[in-house]
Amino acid sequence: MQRIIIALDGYSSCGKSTTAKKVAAKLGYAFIDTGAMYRAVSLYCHEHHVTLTNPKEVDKALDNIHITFHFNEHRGASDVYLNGLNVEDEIRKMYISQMVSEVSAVTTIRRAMVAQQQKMGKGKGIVMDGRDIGTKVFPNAEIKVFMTADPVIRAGRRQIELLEKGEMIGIDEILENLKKRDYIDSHREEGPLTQAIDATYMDTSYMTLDEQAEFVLMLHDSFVSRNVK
């Protein structure tokens, strides 16, 4: 069967990993995380007091930043890990939400990870999740998804995820931490979150991650249908 790039690009907390998971797990494809990436990013510059807005502390972080993906046979997924540590838990906490999208805004930061993420990708046969895998890391994919949901839904779902790993961070807190990821993802100069003018539009608001799944499948078995030679 032929094999594909499938972008998944939304806001945060609208079940987009989730998703890609499901969708590379059911066509055996390679499932990579991009904001899994920045969030590592966001780790090292935090422990190692980065100074975002200095160009050399940035390009010498990035110069000792190695993140790489390893399969966790218990989660049934893969883990992330910065420079040999497993990171998986601890870049999903709340402190590093409050700083991703800032970290992630920077212009060098975000151009070595693209470069990181297209490497990945040049074999094919992969889902990857972000903000702007459509627009900016691969605009030739051959399928791309746009991914939103409502504000509060989106508050509610990151606060069961929190709640989930042992964080009690009140919905109005988490609310306002969305609100400002979304409008400096948004209107960042480097790669900002927009939705492709090919990709397929889809709100989760009140999808099931099942049923967000087999809407990215069906794109995927639609387009494999129109291209079979």
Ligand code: DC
The other form holds:
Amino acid sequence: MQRIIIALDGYSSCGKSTTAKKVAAKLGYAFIDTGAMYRAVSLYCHEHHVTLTNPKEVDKALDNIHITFHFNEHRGASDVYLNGLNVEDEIRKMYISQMVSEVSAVTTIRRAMVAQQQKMGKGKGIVMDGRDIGTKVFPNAEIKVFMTADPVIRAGRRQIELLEKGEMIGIDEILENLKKRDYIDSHREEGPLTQAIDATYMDTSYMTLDEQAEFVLMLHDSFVSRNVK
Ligand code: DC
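Having seen the form predicted alone, I'd like the form predicted together with 2'-deoxycytidine-5'-monophosphate now, please.
Entire complex below, previous chain first.
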């Protein structure tokens, strides 16, 4: 069967990564969570006290950052590694969420990550989720979905995720963080979060994760059936 690129973009905590993981598993595709890459860069910047407004410090950091993904059988998805160390759990913590939008707004950081993401998708057969996948990373992706959901519902989902990882954070703090990130993500100069003109809009407020995955799989099947040679 024809192997394609599926780009899932949208706001924080809309279920992009879980949907992407399910779709990739069903199709036997690779799944790349690009948010994890920006989170890993944020962790590095935090640990090494990188001043984001100092281009030399940022360039030096980028030279020293090596991000890889390795499949975790238990999770059924790839964990992200920063310089050989599994940082999958650490990067999901609230202190990283609080700095990641600022980090991912730095143009040189974006360019470095986008170049790496484009390399990963060269062979196609990939589901990639993020903010600029359908607009910047793969503007020619065969399928593009733009995901959104009610902010209060998103904050509730995020709270459960954090609780499952042992972090108890109030809903107001989470909601404020989501709104702030959405604003920064949508208003930065380089690769802002915006719906690609040819993306399908999906509001996940009242959809289950299975329904979200089925919707994307339906788009996939319909694309493939229209393009059989
Ligand atoms: O998907 P996430 O919430 O883990 O992403 C974390 C942050 O990374 C998000 O606030 C914006 C940024 N990001 C980005 O700028 N571009 C992407 N392609 C993916 C994520």
